[in-house]
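One chain comes next, on its own, written as structure tokens: the form predicted on its own.
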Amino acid sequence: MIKKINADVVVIGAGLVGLAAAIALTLQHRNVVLISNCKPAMLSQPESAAWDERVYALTPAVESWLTSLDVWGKVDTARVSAIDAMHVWGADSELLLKAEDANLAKLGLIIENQNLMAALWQKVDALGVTVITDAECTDIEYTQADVQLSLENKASKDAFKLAAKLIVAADGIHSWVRKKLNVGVAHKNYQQTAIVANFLAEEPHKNIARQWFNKHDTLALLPLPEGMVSMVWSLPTQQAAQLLLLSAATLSVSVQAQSKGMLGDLKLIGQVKSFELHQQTALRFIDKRVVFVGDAAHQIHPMAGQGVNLGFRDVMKLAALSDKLHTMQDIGDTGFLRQYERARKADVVAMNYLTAGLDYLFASEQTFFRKLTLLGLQQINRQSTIKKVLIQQAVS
């Protein structure tokens, strides 16, 4: 027997962006159903929990928005570190951007995936959002008035048919929705791998996010509480594979050398993880009664540290546009969705150019481009006005 459910919005995918979408739209008094692979048994992390290797750099604008959703109040702030400054090295020059240069309290913050995920799930629970777990999407059909999503629980064989005005596809880089609707992607394989791990630093990090740019080789050490730093080291896949074979002690020495001993001795804490780097952008951010958000719409190089912020900005724009709709207006209307697509494509295209351009400039062996990069950093260091503009762009 098929269980039929009516909703205003169905959100497919319960990662950070999908959870945020479910919360934001529910707070607008819309009936939201969230489709999740699974729901965590524990919605809060014990104080003794190991530090998560997967961390995010959130902008103050995103923090403010999460506060407005009553999510930030559920975050364990003892496990969050502010970013007071960014120090970048590359092309034999360096650039230091400080929050105080733009009269800001901070440039951003570093938070663990598990900490933010738990806070979002707590809010979803508090709102009483309908969550369907352990069910696989099988089909999408349309009527004149809505979109219908078919689901099947493989274990129990229970079947569901959800009728809604809009599907928010937040189902990741391998989006089932995107493939089902034959929405193509523009794809670039960087032939690079990012290695992530946490280290205890001998010297205080002073809440500075540090980044070293070399040829197709970017190392970031991001501040964490308790004198720790989160490492993201992006480099050619073959080199990454060699690093992944190293012992904890030898890897620590390699990171220390690459960071010019800036933080003294480093001691590996926890596990080392890795993931391949790609740039992928959906050719359309919308389809009939469907909107793509987060990794389902775009994936970018981590060197800019903006991936999750970009996804949250998708939801911020969708919610802002939705909030302006009149009561009788259809949230799945094509004209409404086109407004969303126009607004988000500009942001995503700009970020794609930024990350691809940085990788090219710092990798270039051509003298002209290396001089351009060097002169650029030197000029920015001398111009407080340019610094302020860069900082404002970084925190938005």
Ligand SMILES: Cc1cc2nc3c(=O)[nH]c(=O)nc-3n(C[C@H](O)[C@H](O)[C@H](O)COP(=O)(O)OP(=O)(O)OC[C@H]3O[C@@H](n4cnc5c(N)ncnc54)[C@H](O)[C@@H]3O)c2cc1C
Second form
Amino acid sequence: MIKKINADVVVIGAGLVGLAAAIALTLQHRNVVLISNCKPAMLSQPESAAWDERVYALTPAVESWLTSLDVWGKVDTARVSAIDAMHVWGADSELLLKAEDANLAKLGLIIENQNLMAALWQKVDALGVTVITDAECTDIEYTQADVQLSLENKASKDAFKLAAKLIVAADGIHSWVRKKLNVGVAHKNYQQTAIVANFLAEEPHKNIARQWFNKHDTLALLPLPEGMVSMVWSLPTQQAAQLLLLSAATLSVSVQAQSKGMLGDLKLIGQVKSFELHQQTALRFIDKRVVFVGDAAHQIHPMAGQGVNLGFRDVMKLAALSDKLHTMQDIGDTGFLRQYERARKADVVAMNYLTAGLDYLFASEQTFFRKLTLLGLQQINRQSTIKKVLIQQAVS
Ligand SMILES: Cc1cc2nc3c(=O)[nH]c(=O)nc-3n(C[C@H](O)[C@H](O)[C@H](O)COP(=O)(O)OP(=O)(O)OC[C@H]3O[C@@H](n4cnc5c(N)ncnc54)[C@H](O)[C@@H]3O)c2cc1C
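Target state, the form predicted together with the ligand; input state, the form predicted on its own:
Full complex below, order starting with the chain above.
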């Protein structure tokens, strides 16, 4: 027998962005159902003393928004580190941006995936959002008044049909919804892999996020509590494969050399993980009664540390627009969805240009571009006004 459920909004995907969407729309008194393809046991984040290799740099604007959703209050702030400054090296030059240059308390913060996920799940739970776990979506159909999602439980094979005004597709880079609705993507394979790991640093990191740009090779050492740093090292896949074969001690020495010994001896803590890097943008951010958010809509290079911030900004915009609707207005209306798409395109395009452009500039064989980059960093370093503008953009 098929179990029928009516909702205002169905959110597909319980990653960071889908969870935030479910919370933001439930807080607007919309009846939301959240669909997860994971087993229930995987949903509760175990309290673990081990440090998660997966961390995010969040902007202060995102932190404020998560506070307004009552999510930030559930974060374990003892495991969060502020970013007081960013120090960037590239093309034999350097740039230092300090929060105080723009009269800010901080430029951003670093948080572990497990810490943020746990806070989001606690809020979903507190709001009593209906969650269907271990789900496999099978079909999307339309009636005159709504969109209907069919799914089944992977274990019990129980079937569900959900009728809603809107589907929020937050199902990540390989989005099932995007494929089902034949929404194409513009795709660029960087042929790069990001290696992530945490290290204990001999020298204090002073809450500075450090980044070294070389040809198709970007190393970031981001501050964590207790004198640790989180490494995100993006480099050509073949070179990454070599690094992944190294012992903990030899990898630590390589990272130390690449970071010019800036933080002294480094000791690997925990595991080393790797991610292939792509830039992918959906050709449309909306379809009939569907919006795409987060990595389902866009995936960018991690060098700017902006991927999930961009996804959260999708949800902020969707929620802000939906908040303006009258009670009787349809949240799945095409005109409403077009407003969302228009509003989000510029931000995503700008971020694509920034990350792809930085990779190109620092990799360019042409002396002209390398000199331009060098000159650019030197000039910016001297200009307090440009620094302020850059900082304002980085924290929004
Ligand atoms: C190495 C690396 C470092 C990064 N560092 C940063 C950083 O510092 N700052 C930053 O802002 N961003 C960073 N990012 C980017 C960030 O990780 C992503 O942008 C973010 O995780 C995307 O979240 P999401 O919820 O959109 O997608 P995902 O995290 O992919 O979540 C999608 C969810 O949908 C579920 N799902 C998939 N298909 C289905 C289905 N058919 N039915 C139901 N559920 C489904 C999945 O199980 C998953 O739970 C980094 C990325 C990488 C690779």
